[in-house]
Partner chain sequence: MSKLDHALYEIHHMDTLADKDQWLNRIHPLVKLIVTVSYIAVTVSFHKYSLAGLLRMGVYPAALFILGDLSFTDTLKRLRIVLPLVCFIGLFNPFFDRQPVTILGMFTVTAGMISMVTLMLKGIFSVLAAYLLIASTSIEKICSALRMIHIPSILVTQILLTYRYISLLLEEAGRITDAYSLRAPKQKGVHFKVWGSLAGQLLLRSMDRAEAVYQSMTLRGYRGEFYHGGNTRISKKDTAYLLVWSCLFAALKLI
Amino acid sequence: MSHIHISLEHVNYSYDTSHSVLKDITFTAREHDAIGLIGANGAGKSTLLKLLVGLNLNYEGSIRIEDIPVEKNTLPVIREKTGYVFQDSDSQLFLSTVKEDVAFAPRNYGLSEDEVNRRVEHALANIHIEHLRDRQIYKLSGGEKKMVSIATILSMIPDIILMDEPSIALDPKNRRRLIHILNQFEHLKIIASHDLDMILDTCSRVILLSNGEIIRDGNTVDILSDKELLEAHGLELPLCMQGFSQISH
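Using the sequence just given, produce the structure of the chain by itself, in the form predicted on its own.
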């Protein structure tokens, strides 16, 4: 197995003793996997991503990132390898300007200032937001904040990308740009989203969560074209497939 992988075995997680959020989660994600994590609100998608980067640690079972167990003492290494885009961009951006926020992670890991600047410029250019370089964060729109959040993880050059609802607040142009960025990323990515059309465009594998359990894990088209399965778990067919269904009738 490539060194770039994620492995979960019998993972359980509860915010309190009265309610299990994740139940017996077991799966392996390999280097070139592009996985869409889908499910209705409250299914456990965001919680699962947070476990993978150690934002919640009191879980049961085993979580390993590149054979490193996700534990308090391993978090610096885990987070150097894994880029995580929060659902709420304001949770990710905390410095004054775009350039400072994008530079924070590589600078924090002790890279030279020349290398930090190179990474910042490359990340901004990669998603075509060089014009925002010196803008103050509080003056950005929601969509601009989302793109800057993505740039902050690209500047780390991570092995693994995790994204929680990345298309929220994006206009159609930036949504297409995001899809292009995701499809250009060659390593492991897991994307939690209600935007099933974007999942269809970016992911070859889907994991369907419902009430904290994995219901299906398999080929994207097979799962996203299963109207009965999706509706049974609070979802609908991707819009593009709904259109085909209407035309066929």
Given for the second form:
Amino acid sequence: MSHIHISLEHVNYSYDTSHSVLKDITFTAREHDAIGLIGANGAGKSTLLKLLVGLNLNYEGSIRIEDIPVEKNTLPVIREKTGYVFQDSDSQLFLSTVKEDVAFAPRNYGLSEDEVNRRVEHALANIHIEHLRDRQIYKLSGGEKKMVSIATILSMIPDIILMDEPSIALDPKNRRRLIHILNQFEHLKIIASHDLDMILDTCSRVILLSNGEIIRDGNTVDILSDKELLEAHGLELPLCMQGFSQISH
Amino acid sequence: MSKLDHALYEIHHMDTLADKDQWLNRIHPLVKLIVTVSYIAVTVSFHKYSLAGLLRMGVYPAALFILGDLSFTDTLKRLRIVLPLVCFIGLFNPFFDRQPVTILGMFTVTAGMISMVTLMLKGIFSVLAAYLLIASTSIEKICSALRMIHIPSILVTQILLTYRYISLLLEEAGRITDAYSLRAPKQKGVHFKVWGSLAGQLLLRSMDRAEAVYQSMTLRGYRGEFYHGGNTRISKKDTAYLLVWSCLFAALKLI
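Other form of same protein, the form predicted together with its partner chain, not the form predicted on its own:
After this comes the whole thing, all chains and molecules, with the earlier chain placed first.
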């Protein structure tokens, strides 16, 4: 039986008292799981991801990462185990060069400079961007920035990878490359996205959120091929399942 | 290129210069910082009439322009706003200090004129020294040098993040003005009636962006202290660089 990495029980969250963003969220995720978090705009996907790394606290219920409750005093330990990739790479990358940015987390965790360098090299090699090592961040393309953003979390050697809309603003080639890289990772992955084709290619399990509630949690193909279910919650079938007749139309 | 884009380009260009693999760039940042501060201290300590002594201090920026392979013309272009302001400080000295010092043909040189020129030179040399430091040293390395001499972490982090946030602010301002100009094609600049709302938008967006950057930092273990890493050892070459300039500054001051 694989180890449970993430456990949420009856989690409720609201930014203010009048409106609940997440309602009674309960699920568990095990190591090596690849979970797609889908839902229309405002469904609560990003909020849920942020709860998992303690960017939003003051929730009701229980959130445990590797059996550690997500609380203010446990955040350093939890964040060491969890890599979070922002939707906007420019928010993630704030130092001048790729190497400096990828080395930021290992240095914060007090590793020796030799170990920091080793981790930087390993993270860059993992996603085949060693050639970007000494490049300045502002000179990178959108696709390169996304890859570097992923490298910044890989240098932490996380157990869990959380991604918020990773394929947004990527051209088809970079998107395909991202999918290939995601499929190489054996970490527990939770990917929030509207790109259902990417979810289909990278995740074995899908959680469908609507108005802050989990509507369905199950096999990716089952959920993503259920046209009525998706359309009832503001989504559509993945393009690859829509058929040529609709494309020609 | 709009003014905002140009400002952003200039910041990025400084990063590129600091990132070059040059002899000067490889000198330890702490050594360069100490040499720069010493140079400025010695320069401003010259007596207000000591023009000849002060002129000799020009050897330091001249040498660094050569060692760092930096363009003097580009530097003047970049400092075109600051340098006139620096020069402006001494502009009134000739009116207050009219004591004649020497006569050059028909022209009487007064003490006020000499003190004006020395004041201007002090300003120009100091600005050039600071420019040469940042053109050959990345902001991260300068901040690491500041931490080595125990400047409080909170202050150093402020410097680093302020430098980084300037780019974010300019990018946001660029997006807002681009969006405005596309929908106001016949206007030159931004109409004063919308200055308030545009500034408000800029502030809110920059705060959101800054918050996201801060979240990204905390998620990667940031707890109030920047660890810069890199080479923290001062080599023999660095020591020699420090000694040569220190001795030269002392000699130029004492001659």
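Quick caveat: nothing in here was measured; it's all calculated off a predicted structure. Just so we're on the same page, rigid core means the largest C-alpha set that superposes within 1.5 Å between forms. Positions refer to the first chain, counted from 1.
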**Prompt:** Is it true that Asp101 shifts between the two forms by 2 Å or more at the Cα, once the core is aligned?
**Reply:** no
**Message:** Tell me whether Ser141 is among the residues that move between the two forms (Cα shift of 2 angstroms or more, core superposed).
**Reply:** yes
